[in-house]
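Consider the single chain below, provided in structure tokens and representing the form predicted alone.
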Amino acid sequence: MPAKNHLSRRRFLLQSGAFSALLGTEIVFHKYLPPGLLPVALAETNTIAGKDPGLVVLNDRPLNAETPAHLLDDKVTPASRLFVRNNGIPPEAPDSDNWTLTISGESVEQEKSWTIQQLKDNFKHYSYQLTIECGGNGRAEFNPPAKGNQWTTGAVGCPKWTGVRLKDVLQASGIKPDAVYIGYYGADKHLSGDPGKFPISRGVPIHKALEDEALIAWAMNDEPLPLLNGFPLRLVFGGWPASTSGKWLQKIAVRNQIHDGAKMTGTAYRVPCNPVAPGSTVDETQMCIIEAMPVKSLITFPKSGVSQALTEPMLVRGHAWAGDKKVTRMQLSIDFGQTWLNAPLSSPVNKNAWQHWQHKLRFPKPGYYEIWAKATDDTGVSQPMVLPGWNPKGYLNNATHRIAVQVI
């Protein structure tokens, strides 16, 4: 349920973790609030502490919030206009000076304990724009409809990173010739409120681990990270899942098996192996791990809804990824797909950056009209113009995206 008004009484208690970083303060004497009454600031607004007002809020328990497609036209995401994803309550106020990375597992050589000034100090720095996107982003598109949040075109950006490679932090320990996997553990508490369980624990092949993109990061934006977005520390892996981008990042566990940590096993982020009909039923057995996103786009500018003059052009410009692959074509349609337009697209500023295109359309005579984007990845696959393979967790929708504009 979307926050706001609609939050009870008991969920507000058991977030009361989450609402004052939502408001940005701590929340005195939240235990004595009349039942059925909301504090003040979150009754008249959809505000999240530090984040642009325009964000719409998915879900209250645990915060979750995206970003409308209008708002993320900046080359390089504003750390305001990040989208918000969390799993489970993250830590109040985490102090950057004594924070610990601890670098274990099967596969490491030694188990190795690192602050931050430390990484600092022992490492060189790096800095790439790096794309990160839900792997439920788009899932409201989905029918039948996926559990989840529902998640329209927002829940991506592109912002820049700055930290340490993790592949040198890694190499310092010493890996293992038997090292397959990592997986990150976090600071963020489980919505239970069990210290035993985490709420997640996700990670990615060592192949991807050891990419020179790959970062711990400290910084967006060369400011620290926000933290709803994973003060202090966090690792990145631009082009996959945001969820194995581990935020408030205290443990790597380098493995010498598939990680098997929370929301690593069964069906979460994964997809069936192989196409299955809408709504079917899939054994575990046959879910697959996501790796890599797929080829995707957004428009940007304008917002849809716009209205133009027949007798002037209009700019349209948004930005295009493609996983670990590189976008080579964008197009656009204003004809449902019957005919389509190339655009000039820019190339990548690194590896896993999203690119950005635009062009200037024109309109045969006043009327309702949709533009519809599709980028195009390097070894030929492009965007669906309809909703992609069903599967019953609602991923991995990359369909065109469309924007509607009244011509007059």
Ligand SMILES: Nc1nc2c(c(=O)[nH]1)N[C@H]1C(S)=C(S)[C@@H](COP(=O)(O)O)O[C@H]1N2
Second form
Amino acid sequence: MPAKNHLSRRRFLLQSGAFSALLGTEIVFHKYLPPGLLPVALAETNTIAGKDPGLVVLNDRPLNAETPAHLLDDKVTPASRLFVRNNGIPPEAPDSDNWTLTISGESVEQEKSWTIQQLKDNFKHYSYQLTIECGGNGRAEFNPPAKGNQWTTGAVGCPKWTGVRLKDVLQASGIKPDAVYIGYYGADKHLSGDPGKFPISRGVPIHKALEDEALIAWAMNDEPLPLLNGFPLRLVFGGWPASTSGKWLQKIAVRNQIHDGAKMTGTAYRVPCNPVAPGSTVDETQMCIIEAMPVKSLITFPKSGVSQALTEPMLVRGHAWAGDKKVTRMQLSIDFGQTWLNAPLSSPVNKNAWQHWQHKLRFPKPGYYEIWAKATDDTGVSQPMVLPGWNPKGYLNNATHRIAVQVI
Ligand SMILES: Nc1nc2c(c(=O)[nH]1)N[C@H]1C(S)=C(S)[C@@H](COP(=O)(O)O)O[C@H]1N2
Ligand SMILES: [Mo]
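Structure of the form predicted together with the named molecule, please, following the form predicted alone?
So here's everything in the complex, that chain up top.
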């Protein structure tokens, strides 16, 4: 359902006079506020439990909210600043003590269920910082437009996750040699209310599932997962479309074929195998499943629109990531891409973690500038300056991030 519903609910609150309470202060000229007009302060904030008020709600049923770039400045994304992407209705109050994870499917020797305590007791714990990014991050810029949440740049984050290795748990159930894929099932409900339907059930090829960094996680930044991010248990596959990182995880099926759950088929999370003209209709047989995400970066400091004194150098910083690869070069431009400066770049703390870069910039004279940021991965592939290949669902937009600067 579109975001306007969300707004109309807020308008209702306004009519009932509750807005002053939400703002925490009196709206002095309340009687002159045109009916239906949202106080700016409220339009710019949200009231999602446990989330930073700066997250921007794109849809309220299901809930989808993204994080403005300047709120992603932390090296380790705080739970309060990790985006939320829901396809269905999350479980209301999951009972973590009695939660079970079942490993099943045609390619395991033996179906097995584990409580979270059993997972904690039977397997070694690992913590990794893993970047998760929605495959549709950046969708808003595609033209012709693609349906779906109009993510700008904020459906990405890199918290520290703790749990057990998926491979250890799979091996304890015995994986048959014909295993090719895993598929997850979560406890969220389909929007239709039909209990027979899953809102989403995706997965990854077995080689990704068996990597050291593929986790069944119960913690984010040493705290239990936030409910909206999958409490009490979720999968985390860093560097791949975050749609593979199943939340409210109840079951993993080890498959002897490519998993065919909800949103694995048709055009969902697929792009044309070969480039197509914008607006084309693409035959399903010509669509390929998205695997590792492409190289990308964000400027997280300063905030776009900042004023900068000409006499001072300006500190600019952010993160860069490249799916399963490493970022090897980070470049900045203040002249719309005519010339580029190399910015020092850190190594990732572990595979699939984003890297950090920073640089001090000087400007030749007062006026309007844009800072463009471009990352290059270890195979020499760089971010495109404008939009990458158009695709029907608007996935994989890794165009350079730009911010505006006023030099005075
Ligand atoms: N069970 C379940 N898992 C899910 C989803 C969902 O709707 N239900 N959404 C997926 C998608 S599309 C994304 S981008 C990520 C978002 O993770 P986050 O909400 O923790 O940021 O979760 C994935 N896992
Ligand atoms: Mo997603």
